[in-house]
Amino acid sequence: MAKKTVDKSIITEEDLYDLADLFKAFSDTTRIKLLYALMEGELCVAELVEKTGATQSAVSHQLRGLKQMDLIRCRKEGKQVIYFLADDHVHTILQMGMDHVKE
């Protein structure tokens, strides 16, 4: 398979800023470990508070920011929200991340 490139001639601006605010929303641990939570599956703010161990007002504070960032979703359980990855773009990205961390 041919590995897909981007038309830099088209690459605007605006493009360039949300790029930039992509690789912000990386920026931060907490952040980092919800997404690798999540890399495992779906899971609730309950849940989430346990496995990274941040509070639960800082999970609640950062899945916001997430979620705005199209990087999770959400999708109503009864009273539960439950929160997953948007796409398969983010845990190529953490994964591409982490293997340059580890090189």
Given for the second form:
Protein chains: 2
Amino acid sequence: MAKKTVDKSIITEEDLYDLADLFKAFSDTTRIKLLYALMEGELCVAELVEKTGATQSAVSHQLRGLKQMDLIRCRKEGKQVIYFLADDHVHTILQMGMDHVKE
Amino acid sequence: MAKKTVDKSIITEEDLYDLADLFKAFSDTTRIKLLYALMEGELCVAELVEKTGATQSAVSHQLRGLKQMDLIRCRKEGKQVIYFLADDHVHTILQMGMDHVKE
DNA sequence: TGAACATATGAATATCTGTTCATATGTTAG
DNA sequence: CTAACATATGAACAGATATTCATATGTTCA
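What would the structure be for the form predicted together with the DNA, given that what you showed me was the form predicted on its own?
Zooming out: every chain and molecule, the one shown earlier first.
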């Protein structure tokens, strides 16, 4: 009865918008790099800047977007802000996407 | 040994671009509607126009994009062109995304 | 062949999105 | 308190993207 699959009949117009937004979060290279980096563990902004090769500003802007979507969270630690993935879902979605890309 | 997961060490810069492109395909409401409609079975363009509420032209343009990404395929049947999902991956990705959206 | 229908295409436009630059905020150490 | 550092933010700009409008292509049927 309590199956994990979604009942198609109750998918609203708004759900489709949310769904598009979710995938939009994964649709940019900088964001993908950020998420991929965070898959290996939490990192501060400076480290993310290094790993992505993007500007500190660009990274910060993108982190904000990802945080708003609750794909990542953060905590302060002194001067630094440490970011980490919000949950396993991100991991799963990325993995699945990568499986598809890799055929 | 032959696990389904992807070895992180062999993920290239190009893979990340492909991955972003894949998710980009799912990041627009019109395209999501198209794909969702096709999850229930193949449909001709006119039916897709009806289901999505978008213009015939808009639908046609988006179908082209989805086809180029090989997310959908089509066959001709008289005057009509019948579209259908290319494989189960699309189904799975959409399902997983929806599961996330629905919490 | 020509009319009616189904779909595709190209150019133009308006909107959205990501980056950059400059600067603000907040934190620690001296 | 101030200098040095870490991160965030806002405005401006450039490039990408989705839609529309007009029209082209292709198919069937009379």
